[in-house]
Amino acid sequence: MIRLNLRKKLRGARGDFDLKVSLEIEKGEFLVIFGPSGSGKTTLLRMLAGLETPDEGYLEIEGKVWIDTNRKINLPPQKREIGFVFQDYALFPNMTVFENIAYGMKKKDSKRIRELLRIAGLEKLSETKPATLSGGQKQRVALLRALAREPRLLLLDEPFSALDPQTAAPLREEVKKLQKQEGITTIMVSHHEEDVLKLADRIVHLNEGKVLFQGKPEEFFYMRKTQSPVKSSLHGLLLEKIFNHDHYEITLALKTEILTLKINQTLGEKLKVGDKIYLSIKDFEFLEKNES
């Protein structure tokens, strides 16, 4: 369980405003601080990561105090069982792949990192330097650099937003395997819709420094569109699509039953087979399709 509860006064295009966090995040938990630019998203991921200083607040980490303005503690950067990945990869250019990886183990482990090169698929490039691979490859190996410290805090600021939609695709989904797998507690910033349907069990929504909502993803794109709460969804994959006369009948698998649906022609060609569709129990309004 991490336990935060912060506050920082920051300076936005509109003027100054505070920032104040306060969460309970389970343990193993994929959480996304999902907003605009400006509103305090990477200013909290670097509170946590003990790169900045709050004006007042408290953290605890299943069970570990890292921050406590009150009895002025506020363990540095080095002392935090963090992973970090920054937006920019922050790569050591002089060296290897495997080399990058090693760095910041608390003991090195070849057979650990080879590992988790098998696991990413990049074990023939593990005597490769950084200038040479690609966007996606490079954000590869800052990923495994920061689960190859063990971490207890996985944070990711912005991870895909360099990359091209085709190469962010296909490393959500490894991302996502990977933190399951680890079992690592992760917060990531990011203001694209994509990052918080395929990777978030949990979404905060940050604007202005203040949290406007916490909850499934899915409920947070229905009161969007809704603007009024939603009292229980669910979520399919599109097995079946036959048009008849002037609508179609879709077929759902939901986990462990199947569902069929009558809905309108103009809706019906939107989708296709493989979508991901988000419903709401109360009417069974369409929310969203998700592309794979």
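Numbering follows the first chain given and starts at 1. All figures in this text were calculated on a predicted structure; none of them were measured in a lab. In this text, rigid core is short for the largest set of C-alphas that superpose within 1.5 Å between two forms. Compared with the form predicted together with its partner chain:
Once the cores line up, the CA of Leu10 ends up less than 2 angstroms apart between these two forms. Positional change of His247 between these two forms reaches 2 Å or more at the C-alpha, relative to the superposed core. Once the rigid core is overlaid between these two forms, Gln265 counts among the residues whose Cα shifts by 2 Å or more.
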Given for the second form:
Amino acid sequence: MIRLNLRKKLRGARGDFDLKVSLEIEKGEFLVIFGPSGSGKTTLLRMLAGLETPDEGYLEIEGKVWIDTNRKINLPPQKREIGFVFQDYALFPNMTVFENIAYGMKKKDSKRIRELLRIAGLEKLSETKPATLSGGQKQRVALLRALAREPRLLLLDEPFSALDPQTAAPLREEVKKLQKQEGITTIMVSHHEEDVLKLADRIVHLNEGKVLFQGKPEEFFYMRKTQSPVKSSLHGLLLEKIFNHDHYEITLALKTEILTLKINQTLGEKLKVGDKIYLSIKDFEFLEKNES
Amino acid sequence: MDFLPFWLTLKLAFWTTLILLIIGIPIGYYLAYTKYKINLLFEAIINLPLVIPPTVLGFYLLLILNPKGIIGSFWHKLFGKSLVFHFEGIVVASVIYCFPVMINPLVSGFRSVPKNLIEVSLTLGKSKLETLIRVILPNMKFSVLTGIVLTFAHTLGEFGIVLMIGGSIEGETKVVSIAIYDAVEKLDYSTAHIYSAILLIFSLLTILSVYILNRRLSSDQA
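In place of the form predicted alone, output the structure of the form predicted together with its partner chain.
So here's everything in the complex, that chain up top.
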């Protein structure tokens, strides 16, 4: 069980804001902190790791206090028993794959390293230096290195965002499998919906330092859809409107292509050239006109 | 042919390099990883020897290193001998004079190591000292080697400051550069020729080794 209540002033693109988060996380849970860049999610993760100091707050994990600003406690990262996986992997270039994984182990256990390498399909690369690995392989090594030390808490900072989708998809499955198998409480920061859908037991939606939602991923996506249906990313500019017997034919300029649609007369009359039009992707039903 | 000046020069270069490496790593670490305003002043002071004449530095050092000076008197009490006109004195002078030659490559080396390598090492439970030894230094090998080789080469060619602090005492402070000066003054050109040629070739080889190492290490990392 992790209990945290942290606050830190952050400098954002649109001025300063307070990152203020209060959470409880179950042992073995996979929590995804979801939000746009600049929402404070990476800072939150770094505070959990001890790489950044909160202005005030409290963090307790399995009964052990890691941060308590009132009592001036802030354990340094090396005393926290965590595994941290960076977005750009941060593998040690001077060490082989094997040495990278062994580096963080409390007691070097070659058998376990070989076992981990086998699970990840990397046993042949054991003596290779990281520079020659592919992105997906690097990410696997970074993950194994974090897991090998049997951390109380696994922290993942956008671990798949530097990978192409074909590489990321199977890796997600592996992560989830390993995490469940080892039963490690995991907190992952991401701005990818796939990560939330495939991995999260629970999601925390963060924006400008505030928690907007926390709960099951399905609830999150459902809520988002019902709350703001026009937030569809498919929109375009009305270029042309032609009346044809009983309906209108309109031409829209989307981001990269031109789209022609038939719409009914009443709706067509409300629109004029130059309007910004939002479409819902699912059934191409016309939703709303936005005056521009 | 008297090879004593060469032996003395190598001894001076060895001790200067070793001492500067030992004190340079913590100082470089501090300057690279802290962001206090006072650091600018420290860096300026460290780099002073690059711009002031060795005679100016030598003059001030003479004031503090002589048996009545602040450091000199302390040394005298401790070891019963003077720093000036002794080998230990020219080591001290040479260390101060070569400070920037060692510190500058180290500072840029420390700064070149990606911050997240250091952070990940801490999250893997390693202390700052172990991180320094196993992660930071191996990933700035070239800067360390550059510092070592340049300091060594720079000390080989030291003249002004050694002369000011050490004079020209046979077997104690008379290094090659000073022996050459003496030989020329005595119109002993053949000795000057030999000494100069050896020093020239040796210095060239030293600098060349930096470039060879540079190429080898950078192709290693690729």
